[in-house]
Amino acid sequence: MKRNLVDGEWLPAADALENRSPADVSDLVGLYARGSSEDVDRAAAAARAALPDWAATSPQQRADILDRVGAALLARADEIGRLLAREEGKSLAEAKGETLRAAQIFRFFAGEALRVSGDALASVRPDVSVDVSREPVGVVGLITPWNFPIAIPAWKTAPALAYGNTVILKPAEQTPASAHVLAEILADAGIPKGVFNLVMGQGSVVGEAIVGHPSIDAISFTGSVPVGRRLAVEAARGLKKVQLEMGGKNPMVVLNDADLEIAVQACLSGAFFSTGQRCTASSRLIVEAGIHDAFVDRISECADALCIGNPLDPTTQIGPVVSRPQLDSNLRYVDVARDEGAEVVGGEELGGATEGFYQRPALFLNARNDMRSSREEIFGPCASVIKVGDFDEAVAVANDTEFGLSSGICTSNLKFARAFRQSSEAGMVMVNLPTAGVDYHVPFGGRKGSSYGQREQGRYAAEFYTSVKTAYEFAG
């Protein structure tokens, strides 16, 4: 059984969770410990001693020990990336991608510890100085999701680390083989004890004791929106530094002057790669009517030739579902989709070789911005089409939602881009480029329902994993 790690020590736990592929359900990935409240009190203990010699740490030696995890992960991308294509079900490549992503975050910030400013103001005051300066925040949990097991917690881990703060980690119970992976390249490369600990478990058990737990000072939460309202809600009660990221329902615009070959591999590949399952993904497709009929008929003809299948068949483009029950959730959407009105393209659970978890993609074609299909988040390879009129009616129907992730258009007018970078209520928007798919060195997140608290990655990671203070001095 892969173990906890706590305090530098891998601990077992009395549970054991059983990770098999959804890909191949006879394939046993590997039996990892299934944490306790106990054990996130142990971390929290281990975390907060550790604190202040790793907070007075060279900044020099935090930026080698994450320089060290970004060419291991590196090093060992091929080995990762099977690993994660067989426990989350992305295919093969897109495995390998993220696992390098993960490598360039630690690497990217591992420069960043050697970044942290800071400001010299003079008072308005005579002989008086001000220094304003970064300190960690503290102790911080990160709660992260199974879409992305090992790049989502690189992009917390990462930054906690460069900047002075500890960690507890527990990643999604669907995917703990790569946060485990992940957890043992850290201490490899040399991480004190108690600097960074692992604790996998179950969300309600784990989770909860991390968002509860007194001497953490700050959660880092990615994962569903009623989990994330609740999440906010008791960190409060504590009155804990919180960050969240959740859902989307994407918008991506088609005017009739856009290239349709790259409107329709734009809408591919935001809608229906890792298999639907990330919050950027393009799930509202609002196609101008000029161009509506003839893009219908592409993506549809696109879509039907995507390949699924096994994740670790390198001809595999779509993966399966993650899980029994999200597969579940999505054919009931399909349901929902069709019992509003929609034509539903696609959609239906496909069989193979193997038992796994797998559904062709589906187009919801006729589909109204107001029918639930359309408006609540499914996580899964199905998409809306919604025809418009025109431009402003295009722009009303995409902030027409409770989300504001990101959002795409795709056109050959400057005019019509710049209008609609400007009008879109997203925190990121895309132009002739898919709504998934981002910079590990820009910020990332959201508006509205999609996000709360400071953005993640880039140098803004600085505004969540710092605390500012400001210093005067008096030297008459």
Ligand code: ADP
Given for the second form:
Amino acid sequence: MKRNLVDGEWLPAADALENRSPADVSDLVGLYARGSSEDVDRAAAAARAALPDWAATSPQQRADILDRVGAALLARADEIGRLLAREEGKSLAEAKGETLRAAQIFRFFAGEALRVSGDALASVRPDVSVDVSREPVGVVGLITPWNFPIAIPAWKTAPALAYGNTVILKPAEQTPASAHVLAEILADAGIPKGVFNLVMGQGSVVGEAIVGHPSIDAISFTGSVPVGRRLAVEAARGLKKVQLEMGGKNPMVVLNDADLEIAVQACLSGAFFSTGQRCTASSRLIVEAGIHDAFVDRISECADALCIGNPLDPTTQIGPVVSRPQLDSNLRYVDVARDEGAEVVGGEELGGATEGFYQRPALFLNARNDMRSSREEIFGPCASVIKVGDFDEAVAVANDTEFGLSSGICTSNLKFARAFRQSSEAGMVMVNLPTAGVDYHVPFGGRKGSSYGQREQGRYAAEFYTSVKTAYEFAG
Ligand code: ADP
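To test you: the structure above is the form predicted alone. What is the structure of the form predicted in complex with the named molecule?
All chains and molecules follow, beginning with the one already shown.
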């Protein structure tokens, strides 16, 4: 059994969770510790005890450790990518790309550790100076989902450590292997004991224990809307700082003047790559009437040609859905869309050479924005195609959602591109690019029901992972 890392020790657990590949249920990736609330108590005590020394380390020391983690991820990207593809189901290329991204994030925050800055000002009072500096928030609990099992733990852990916090990471129960490798790499890189703790296990046990723990100062969560909302209320009870990244129902607008091939490839990639299991996936394709039929013909043809199969096969473009319950939920949404009057193309469960959770990507043609299938996040390879009369209607439909993570427009007209960037109610806006696929050195996050709290990634990560102190000094 793979163990939890608590206070520098690899702790066994009474029970284990089976980690099986969604691409081939006979492939047992491994047995992983099912942690308890006592494990969280131990990890929180260790993280609290380790905090003063870690917060006082020189930035160089923190930068060196983070840099070594980045280098190790880079050196082991093939092996980790393969493990990630087995446990999560995304294609080898995507899984390796995600591992490289995790490496880049650690390297970026190695640099940021050296660049923590503040402000020095003259006071309004004579002979008094004021300075504003950033200090660590304290012990942070990081709760992560299964869809990016190494990149999301990396983009929370790296800034947390760079800014001098100590960490308890709880990865999703479906994908503990990638997080476990990350913990091994951190331990090998010389992270002092108690500074980084890994507690694997169930959300209802380990996750809840983290959220309610009095020694944990801040929680960063990425996951589903209902869990995120409950978690925010619970965290507020303990006056914890909290940051949530949740769902999306991201619109991609295609105008009549779009380059058809750019639009189709952006929609295809945004809607179906990573099996549509991205909070930034394009799930509403909002297409102007003049290009609608040509767009539908071409995207249907391209979707049909996608190679769906075992992620370890290098020709595979789309891997399986992550689990049986997720596939069943996707299939129910396909039925919902059909019952609501959409014309469904694809969407059926597929058999394969191995027993896994394969699904053909689905397009819901002639959809309306008021259908359930256009309003609720499906989190699978399913996209509604909604026909609109003009740009203004496209913008209104794009914004008519409770979510606001990412949005996009395909157009060759600068005026429309600019107007869309200004009027979109999303945290991230793409022009002639898929709604999914972001850089790591700029903020990531949304508005409305998608996100809560400060942005993640890039220099903006400091807003969440540090606490500002204002110090006054009288010269005497
Ligand atoms: P998904 O539907 O994508 O699995 P979840 O929100 O259920 O999203 O899970 C995201 C993360 O939140 C996982 O690590 C999961 O274990 C954790 N989690 C689930 N329920 C709770 C909870 N009640 N409290 C804290 N964390 C939880």
